[in-house]
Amino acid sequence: MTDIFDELQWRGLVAQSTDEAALRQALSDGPVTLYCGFDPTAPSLHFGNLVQLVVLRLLQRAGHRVICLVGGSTGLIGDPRPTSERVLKTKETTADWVSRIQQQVQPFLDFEGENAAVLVNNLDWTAPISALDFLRDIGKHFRVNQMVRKDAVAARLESQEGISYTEFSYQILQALDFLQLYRDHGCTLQTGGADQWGNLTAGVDLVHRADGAAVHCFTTPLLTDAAGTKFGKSEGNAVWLSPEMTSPYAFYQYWVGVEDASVVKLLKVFTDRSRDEIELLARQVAEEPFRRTAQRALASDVTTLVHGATATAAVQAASEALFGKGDLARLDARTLADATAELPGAAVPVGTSVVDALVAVGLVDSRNAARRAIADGGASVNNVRIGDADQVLVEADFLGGAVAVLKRGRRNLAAARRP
């Protein structure tokens, strides 16, 4: 056993817990068991969620014994929102995500060995249990006078459209989780994100209530950037962890992309990396920033943790070859089409001079402009330079037979679709 209780604070990841004396002798004494729940609100866990994930490594590596619960009941429900209701999911697309995030998940922990983590769906002991049983055995403990003081509950109190019984009721139905799996494993720690602080109290207090037990529980903070923007959005789009709905290249971009006030924060949370590591990477962003090494570190970091290494070398090697520091054609289509997705561009026909390509993609405004970019040497595809303005696109130019990288200058970018 480590003292897990400083490492997760000194990584910026404890923002509130019950009794913290109580909770670092719990974890000092350990082992302890614990759990940390994921609602199938969408087909993939999303930035957010990988902080949980994160907590919930350290703490097996620590020592502890971890449950992962997949919300197949609570999915069902929806925690409330502060503004609106949640349109409800049917049964049978809540039952296909909960199977994805159950998979998405199994390789953050060890579910092997001594100390194998466990894998559970709130489905399973809350679908048994009648209407009249879960008023008289669950329900009698819970004060209404305590659970309108939820925030998101509050708000939707004060607002025109109110909240639905069923929203009203998600509370109970997380707090029936932690009572489950402390009579069934021992279970005497709940983590979750900050906003879910009223959820995991009212959990504490069941287990209470019902079986006077002291049990605890922490959150993690919101991360959010230096004008205080939440972090885990691209571009208006949330940063997922499955493959499919944001690619490995662009996961890897938006890392690299972290400013430079925030990178060592986000290294301290999402990286494995020892104090003295991310001391001299913060070193590094003071006194040379524009290489960007800590930025660098963490993208490599956290997509080998998401995606795993051999996606994080093919991503590296997208991104290199197309600022010339590599050969295009060598990367594989699945890449390819990945990183060149992110550019701006056009539909362009084999055929289509390169003058003609470079207006279409959008690289200059106009037929001179391109011809005077290419006089100047500062015209290439697919990182070969052009040297004659009458040069066309052929069948080869056209990388898997799909895309050209047209380039003006050291870093504008486009590409050329084949239509």
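Predicted model, so just to flag it, every value in this text is computed and none were measured. In this text, rigid core is short for the largest set of C-alphas that superpose within 1.5 Å between two forms. Numbering follows the first chain given and starts at 1. What changes on going to the form predicted in complex with the RNA:
- Once you line up the core between the two forms, the Cα of residue 335 ends up 2 Å or more from where it was.
- Core-aligned CA deviation for residue 396 between the two forms: 2 Å or greater.
- Once both forms are fitted on their rigid core, the CA atom of residue 8 lies less than 2 Å apart between the two forms.
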Given for the second form:
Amino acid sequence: MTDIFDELQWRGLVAQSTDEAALRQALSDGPVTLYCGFDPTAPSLHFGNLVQLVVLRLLQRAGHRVICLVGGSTGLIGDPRPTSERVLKTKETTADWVSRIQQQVQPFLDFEGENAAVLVNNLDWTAPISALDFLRDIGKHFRVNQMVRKDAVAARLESQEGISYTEFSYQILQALDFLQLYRDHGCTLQTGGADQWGNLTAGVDLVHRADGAAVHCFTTPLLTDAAGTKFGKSEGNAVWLSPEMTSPYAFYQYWVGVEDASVVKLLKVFTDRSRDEIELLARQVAEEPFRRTAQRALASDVTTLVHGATATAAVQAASEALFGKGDLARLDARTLADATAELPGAAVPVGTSVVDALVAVGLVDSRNAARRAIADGGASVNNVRIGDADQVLVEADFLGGAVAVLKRGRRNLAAARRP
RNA sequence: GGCAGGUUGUCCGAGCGGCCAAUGGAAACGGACUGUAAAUCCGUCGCGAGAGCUACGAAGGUUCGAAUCCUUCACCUGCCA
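Structure of the form predicted in complex with the RNA, please, following the form predicted alone?
Following is the full complex, with the preceding chain placed first.
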């Protein structure tokens, strides 16, 4: 059995850590209790959070005790972004998002058995504290001089906009979580994204100052593509874990579309595949990249992890059918119906102009945009390029009498379904 | 509370009475284009078929004409109290 810290490092999941030797020792000495927090900044978790969930999962499987924290209180305050102040969400909204995220986290961890994961909400211990106790008992441990040097805070102090006292206080609240979990659960390790380093070390410092204990933290790297752009955006939108916000089809497609230069890195991070398997896939990327074997493996594994095997099989079959080499019209009715069921789409009657159909189906935002797409030669019906903006969908365009496949560019598909 | 500066399209950022649907970057999208990859080059990038309409923090006003001038309000920043 390999050392879990080696495993994490090999998978590229460790960016920065406190005393590495001590942390490595602690992890190999026996079960460590660790936590990672997720703030409710949206009704769903997203790509970036998935990295953290994967880390927790690996650590739990290695026998460690995982606490998953949802930030009912920190979510009310807002982690300072380097760019600008956040708009406060109402308490009701935050509470709603907390419960959604608590649900969402369940499938990734094991909440039963020997080293069952624990779900906590920091509102439980933060809400009862009075402002005076907070300032006296917690605030006294913090030097503003240090707080001001944290990256996000420093960036905001430089900016025109400045930073509110509310957001400035954020690091104290997060540090308090670590102290609380250390006291209640013996938690001695916190993980988080690279941007969380300042908040994590604030907690490590607080535990040390308040209780004299040495605890650890490590961050995962920010995942970027070859051009240095953050992963997790698809057409400008975040890739969400909630099927309502990013459909399993779109989710799968996101991963299939990963560039060659990054696919191996992502396989290591997001899949359970062994070194041997990943090395084999890496060779295939090098030798026959056009097969996209690694991308398909990645997409399949991650979609299964997030949406389950059934949904994955459906979107996979759909993708094969729609992006396959064959003529769409030759697909049998059943396959076509299943495949297009995964696509976004709308009801479009026979006789609708292709311009209106492209809008209705959501491939473009406006009729003007639809015309432009057609003029650019970037739109097609059933894989046949539309040459004329006045073209109308006729009976024969609805394959099997039911559905026309509209496409913008190489990979944006939608279904025009006959009502 | 006083004084000064700011608020422009997805983001950054010019414009400071007509030539402004608004320069320039970035992002995004499409084509060439193969591999549902990258890079490169070219194109597109408010709504509307068009007339036109809506947009430069909000509401009023001046003017033949306002993102640009005036008034009030809101928010942000800095200095002073």
